[in-house]
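Only one chain is shown below, in structure tokens, and it's the form predicted alone.
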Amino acid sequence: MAAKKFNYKNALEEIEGIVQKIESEEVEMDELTTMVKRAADLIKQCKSKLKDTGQELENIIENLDE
């Protein structure tokens, strides 16, 4: 089974959904840890994507002068 390609927008939407559920107190205590772990994983992936994209943009801009 191929790994699903990361989508930044979808990750943000999922994080927002998790936060809304937690804030609305709709989450069972047994489910809370799983949701927080999922949100933390998504945040790490988003940070990595932002870093990689920033580096790509810097490289593109640097190469404009060549």
Second form
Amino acid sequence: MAAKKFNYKNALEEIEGIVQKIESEEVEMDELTTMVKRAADLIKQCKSKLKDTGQELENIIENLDE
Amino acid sequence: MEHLSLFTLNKTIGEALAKNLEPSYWVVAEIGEMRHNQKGHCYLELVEKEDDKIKAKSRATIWSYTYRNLSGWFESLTGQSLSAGMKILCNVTVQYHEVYGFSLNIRDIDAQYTLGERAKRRQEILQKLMDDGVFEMNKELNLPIVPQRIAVISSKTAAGFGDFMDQLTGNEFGFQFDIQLFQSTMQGDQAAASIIESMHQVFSSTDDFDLLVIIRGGGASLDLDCFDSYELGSHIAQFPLPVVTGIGHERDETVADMVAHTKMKTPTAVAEFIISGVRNYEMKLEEHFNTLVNKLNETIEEDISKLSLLSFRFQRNTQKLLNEQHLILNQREQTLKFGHQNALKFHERKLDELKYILSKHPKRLVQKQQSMLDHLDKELNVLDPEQVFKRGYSITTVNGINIHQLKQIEKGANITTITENLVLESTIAKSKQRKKS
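Alongside the form predicted alone that was just displayed, please also present the structure of the form predicted together with the partner chain.
Starting with the chain above, the whole complex follows.
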């Protein structure tokens, strides 16, 4: 499947969904690893996105003063 | 028959007259005819009329020497030369010549009488015109603001007309005039009728003209009697266009002058009057134009200073506005700089929280399952029959039925008991109900 464009909001909602499921203990043991892995992956992507966004904003703001 | 020669008779008549008459008489008479010969003598016919009928008539002479003095003096006093139709008071001696017969020799003329006569006649005409109610009529017309279409009644060959034309066409301001000449006789008996005829011609195209000018030829002759005509005065007074006269005399006004809208002394003066009217209008226009230009300049200057003020205020306010906006932008920039960091931190914290939950919670879930499994294992251990056998318990069945499911067992019945190591077959000797504590 072609890499879907990363969407922070959707990613965050998915992570929160997973966390909610895990907290409510509804989760099937068989799915647990898969879900945690998915959540960890999404968190990683979100953090990367935050970092990139931060960098980009710094650049933009720096250019403001020119 | 006794008789006289004609000469003797004539001589006797002459002597009788000389004897009986005064040396001279002052006589009032009208000049009927008048002529001069080459030697400068003047021959006249004096008449007295009553209702246009000749009542008396005499030949008269003024010898050249007397005539030169008299006529010059008479003209200088009356503004008129001696001419036919004129009423005079003259000093005469009665003469009788054997060949030429009876005649009067004029030795002096009282010019004051002629002046008085003329003034009297003029006064009568004026009174009649006033009685007719027409005297002021032409004066009541309005002069056109710019008289440019001018009808002229004059004699084409006259010097006065030439002066008038030169003055008008050569005016220093370059004004253009549309001048039409209506030819007329300007002196003598026929003048009044001729002028009236010309006025009829002008009247038939009144709309083509702004003004009627009546100018006289000028020159040596100063015969003005025709302008003291009642008929001419009446026509001028009632003419529908303003009439300006320039009859060319200095001393007194004729009837024509008095009823005309405006009287000027000479044709040149009439031209100047017309030009000055146009010039006045032009000057008024120039004045209005200058006023307009000044007003415009004032308005423009006012507008310029208004604009300058506006421009200044605009600049000042714009600068103020720009400064304000600059400040706001700076504030926003600061907010943005730190705000985005805050937002990022917020998200980071949230992600960290989620990560923490994810790092802790699944483990706990696994541990919980683990302990549940352990518990189950323990329970399973407890329930295992082998374990029960080991702890000393046994299982008894009757005909394959677990003994604890039975309420009673008959005596002699066979039971099977299984222990850890043995299978026992027994027969029931006795059974009774167990009392539970």
